[in-house]
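Presented below, as structure tokens, is a lone chain in the form predicted alone.
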Amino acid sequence: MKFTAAAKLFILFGDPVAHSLSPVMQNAALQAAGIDGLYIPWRVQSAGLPAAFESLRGMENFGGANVTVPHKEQAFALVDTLTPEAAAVGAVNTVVARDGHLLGANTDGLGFLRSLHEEADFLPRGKPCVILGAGGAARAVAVSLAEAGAEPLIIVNRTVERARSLAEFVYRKIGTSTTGLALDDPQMPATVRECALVVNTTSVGLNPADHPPIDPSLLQSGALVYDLIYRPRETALLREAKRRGCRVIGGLGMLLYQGALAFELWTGHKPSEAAMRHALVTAVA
């Protein structure tokens, strides 16, 4: 990979970021496009994120940024303007430079829906779905599923207040029947058993020693279980779901598709998805 002193700098903000494959994927896309640029991870705690964003406004060679856990909701308040998708979700995963101003976008939802369609031929309309977690990624998944016609939606989170807050947000925005439950709520087991799709948006599973975020015995054969985590490629949740006859998808496809959309927003060019996919598959192999 070659770049000059005039290279555009692309940044991933998160905490942690060491596990992320976005640098591998986006640097492959930059190289394939012949763009003089470099994509780097920047681990920053929440308290330092406002200063980090402010530094971007004066960076003449700033090319664009991604935002990952746990900063997506905080980033929503730190940009100057928002795309309709980011405004609808209430979270930002992509930052675009616009004449010294920061445009906040969200490509997670569209990337997630494309992955559902292309990897599982799953159409959400009219199907009950459970979302584990209530952070920035959960917001994008919930809004995209609601807009695609999934109903009802159940948000399950350790902190029931956050689950209910997200459920109310989705209902106000889309009008979809949405409920927030705590992990230990008595209604939760029956809800999971009856759903067509379970999506894990939490970080539980990043550590290979992690147990599944819910009791795997609740998963019914034939249900689709989607884990946004892509490293490890098979989390404990996906492994146990397969044993119970579920269809499973890891987060690599969503990572690719949301990243391709972000690249296009930054550069104005469609990236080589083949180069991005090859870089990802090689990295996880």
Ligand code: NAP
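Positions refer to the first chain, counted from 1. Nothing here was measured: the structure is a model prediction, and the numbers come from that model. What changes on going to the form predicted in complex with the named molecule:
Checked against 185, 257, 174, 128, the hinge of the rigid-body motion between the two forms corresponds to 257. The rotation of the smaller rigid part against the larger one between the two forms comes to 14 degrees.
Based on the form predicted alone presented above, generate the structure block for the form predicted in complex with the named molecule.
Only one chain is given; partner chains and other molecules are left out.
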């Protein structure tokens, strides 16, 4: 990778960040585009994030930033303006410098929807969907599915209060019929059996020894099962779903498409998705 002293700096804020594949993916995109720039991880704790954002305002060679766990909601409060997607989700994963201001965007939901469409030709309108988990990623997935017309939405989470609170958030913002259930709720099995799409947004599966987050016998052939986890590429949930005749998608496509959208916001140009995908697949392998 080549860059000069005038290189644009692109930053990933998170804690931790060392595990992230965004640097390898975005540096491949910068290189393919011939941009004099460098994308680096910046590990920062929540208490240090306001000062880190302040430093961006005076940085003449600031190219753009991403924000990852656990800072997406805090970043929402630190930018000057918001894109409609970031305003709807209440979280920022991409920061762009615009006329001396910091614009906060959120590309997670659009990246997820594009992946659903391109990898499975799945259009959510009118389809019942189950989301497992109620954390930051679940919020982006739930809002994007609701905006794409999925209905009803059922959010299933270990901590039921978080599932209910996210369901209420989605209903208030978009008006979609949304319910929050506990993992052991008696209604949960029938809900999963009847849905068209199950999305795992929990971190269960990150460890290759993890069991699926729900009983896989509930998965019906013909349903689409999406796991946001991209490492390992095939989680136990996807393996079991495939065995039962479901269509399955892993999280690499969402990672790629949210990153491609961020790159376009920063540079005004579409990146080489082939270069980004190649970098990701090589890194995951």
